[in-house]
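Presented as structure tokens, the chain that follows is alone, the form predicted alone.
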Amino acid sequence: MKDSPVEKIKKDSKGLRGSIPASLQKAITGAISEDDVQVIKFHGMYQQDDRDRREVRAAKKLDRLYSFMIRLRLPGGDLTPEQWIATHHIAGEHSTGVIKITTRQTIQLHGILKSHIKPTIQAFNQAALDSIATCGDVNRNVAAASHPLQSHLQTQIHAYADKLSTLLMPKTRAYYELWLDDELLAEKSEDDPLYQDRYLPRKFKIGIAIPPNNDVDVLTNDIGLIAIIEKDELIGFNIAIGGGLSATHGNEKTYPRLATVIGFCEGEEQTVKAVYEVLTVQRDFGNRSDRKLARLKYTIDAHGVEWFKQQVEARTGFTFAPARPYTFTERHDYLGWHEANGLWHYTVLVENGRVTDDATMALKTALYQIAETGVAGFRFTSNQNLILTNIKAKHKSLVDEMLQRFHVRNFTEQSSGLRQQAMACVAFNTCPLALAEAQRYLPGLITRIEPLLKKYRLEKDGIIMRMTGCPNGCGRPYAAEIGFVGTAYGYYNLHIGGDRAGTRLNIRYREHINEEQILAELDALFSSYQQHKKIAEQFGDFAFRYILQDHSTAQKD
């Protein structure tokens, strides 16, 4: 089959250099060339435009209001206080000012004008931060279990995230030449044994979880590493392959999929080698003609799990051991104050990951002032929240006073269980793929859902609800107990029946419904849940058992 046009762009990009310098110099437009739109992704950014202003500008015969989103590479999600201060200032000088925590444990800035790209990247570099390979057809930010309360071995787990992130980076020096003014070392592309000149067929994601908390949604990744701890020691990882949630409305060949566990790797050498060779098999056999079918999950389903496993084993030179037993029982962040390993940690609820000051709380100001004290580290979670880490007992009251003064503690600890677990993708006004609202709409929708929860005495129940503005699934709606997937402006598909531990996908229950219909459906579902649930049965399990199986009226995906 013929390769897609993007494949040619990658091969002709001169090691991801493209014609970016020429594109940046074109002052007549805020955009860059179509080919460079693809190349620039590998440098950690997307070209976007303000969709709220498209029609007005088009009526005036004006170009779209183009800007760029830049995403940082932060394996495990850690920043120092000094790096947070730098990010705060960079956001104010070069972007919309909002610091957006992503669903993959990093941050991104939106609204960066073309002329500000290079100054932004250089400012991040001064803070020892980069955006290399956080977008594009490569391995992206490696996510890892976030809270120290989960295990005293967490530092060891995060070391794996950092090692894999470094190992799987492209070898080209293009990033340093284009943005940091490094000298051009050669006219030819650098040799890259992993990515060659083709890179991967599509994006690639890795997550590392520590059971029993599946806070990283490990099975939604292309590779999921599930830590196996015996006698208080990390002995290795179960490896799961083929997760991914992106889909396309109306295209039945596309679908969300949870990763399949294929075996156990003992120690660092085996684990790292196995991860590397999974990428090489995907590089060599992934679909390069149809990008909608190019993720690892489709390669595995086309050839079979056993075939793929054998390919990896042939390249590693060892056979996977049988998977070790493990259990996930929860999938959430530990909000509020917790002590672990002799230090204090406070997890802040950041609604949909938007760090800003608003009528609810002055979150951005609070975090900046806390960073200025230098007494707390900053760590992002895969649920778009933020942990203030490694606070000594003598500094706890100082941090707590700021959290209270700026109303952060009140919002974090007094929000309903539903709001504490909710998550949404960016969607409008910047995402070019969005069909409906998500992060701007979900908070208000939850406000209208909360009276229903109170009506049925469910306000403390941490039901996992997620929303995306399109079927690509960036907010992981298919792995939620209640998921909303945008179909058109103001309309969503309603999915129900995922489990709270993240080991079962949900099922599409209603199609293309508006807010009035959403509230009516949830009213009926919550009423049924209250009347017919078993003791201690969670909403997703109830919906799967009672609504989708015993009394199924759902449409099949």
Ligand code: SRM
Given for the second form:
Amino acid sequence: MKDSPVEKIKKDSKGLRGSIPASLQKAITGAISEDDVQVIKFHGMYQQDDRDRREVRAAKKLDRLYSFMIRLRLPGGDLTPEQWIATHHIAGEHSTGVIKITTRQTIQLHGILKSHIKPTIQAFNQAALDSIATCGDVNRNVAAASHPLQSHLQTQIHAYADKLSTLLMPKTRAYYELWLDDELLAEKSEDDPLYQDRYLPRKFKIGIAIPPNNDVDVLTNDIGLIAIIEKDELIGFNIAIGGGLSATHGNEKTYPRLATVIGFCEGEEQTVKAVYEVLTVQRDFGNRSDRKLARLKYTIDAHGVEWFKQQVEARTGFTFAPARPYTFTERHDYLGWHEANGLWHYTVLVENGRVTDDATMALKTALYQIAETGVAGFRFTSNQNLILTNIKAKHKSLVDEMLQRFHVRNFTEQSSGLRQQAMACVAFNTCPLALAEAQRYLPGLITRIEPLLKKYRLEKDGIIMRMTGCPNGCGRPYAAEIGFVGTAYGYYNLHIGGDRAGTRLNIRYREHINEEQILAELDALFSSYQQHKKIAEQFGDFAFRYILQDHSTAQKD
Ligand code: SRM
Ligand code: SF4
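Next up, can you give the form predicted together with the named molecule of this protein, since the form predicted alone came first?
Following is the full complex, with the preceding chain placed first.
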């Protein structure tokens, strides 16, 4: 079969340089060339336009209002307070000002004009931050279990995110040349033994979890590493492969899939080798003709898990030991104050990851002032929240006073359980693929669901509800107890029956319903839950057992 056009663009890109300098210079448009739109992704940027203004501008015969989104590479999601301050200023100077925490533990800025790209990257570079390989057909930001409470070995495990991120970065110097005015290597494209000249067939994601908390949704990654701790020591990782959530409406060949655990890797050497060779097998056998079927999950399902495992073993030179026992029982962030390893940590609830000042709380101001004290680190979570880390007992009251003054504590701790767990993807107005609203809509929808929670005494129940504006699954709705997937403006498919720990996908239960229908469906579901649940049965398990199995009106994906 013929390769997809993106394959040629990658191959001809001269080590990801493309014609970006010429594209940047073209003052007549805010856009870059079509090919460069693909190439610039590997540098952590997406070309977008303001979808709220498309029609008005088209009526006036104006070009779309183009701008760029930039995503940072932050393995494990850590920033120093100084880096937060720098980010705050960069966001104000070059973007919309909103700092967006993503579902993969990093941050994005939106609305950067073409002429501001280079100054933005240079300013980030001054703060020792980069956006290399956060998009494109390469390994993306590596996510890792976020809270120190999860284990006293959390720092050691977290460090794997850094190691893997560095190991799996493309070798080209293009980023430094193009954006940081490094010495020009011009036409030469450097050797890259891993990515060669066509990179991977598709994006690639790695997550690292520490059971029993699956806060990174580890099984939704192409590779999930599950830390195995015995006798207080990290002995290695179970390795799971082939997770991925995207599906396309109406394309039966596409589907969400949770990763399959294929064995245990002992120690760092085996773990790193195994990860690397999973990438090389995917590089060599992944589908390069149909990008909809190019993710690792399809390569594995096309050839079989056993076949894939044997390919990896042949390349690593060792066979995987049987997977070690582990259990996931939860998937949430530890909101509020918690002490671990003699230090204090405060997890802030950041609704849909949007750091800004609004009517509810002055979050951006609070975080800036806290960063200025220099007493807390900043760490993002895969649930789009933020942990203020490693605060000494003597500084706790200083941070606490600010969190209270700007209403951050109140919002974090007094919100309903549903709001505390909810996530939505970006969708409108920047995402070009959005069919429906998500982050701009979910907070209001939750406000309208809250009376139902009260009616059924579920206000404190941490049901995991997630929404996306299209079936790509950026807010991981298929791994939620209640998932909404946009089908058209104002319409969503309703999925139910995922479990709280993220080990079972949900099932499509209703198609293409609007808000009135959503509220009626939830009313009926919560009522049924209240009447028929077993003791301590969580909503997702109840929906799977009682609604989907016993009263089968659902449509399987
Ligand atoms: Fe995503 C594409 C936003 C996590 C699956 N995703 C996009 C783009 C870049 C749209 C585009 O291609 O032009 C969105 C940009 C919107 C905007 O305006 O910012 C976008 N994805 C996001 C973020 C920001 C959602 C959020 O609100 O946090 C997340 C950024 C993560 C990061 O820091 O790297 C984000 N995307 C995810 C996840 C969840 C995860 O990784 O845990 C998924 C599902 C898991 C998976 O990969 O299978 C996800 N995004 C996709 C897909 C479908 C990929 C596929 O296999 O087909 C696309 C579309 C594509 O790649 O063609 C996509
Ligand atoms: Fe855009 Fe769809 Fe991802 Fe939401 S799920 S950010 S609408 S691509």
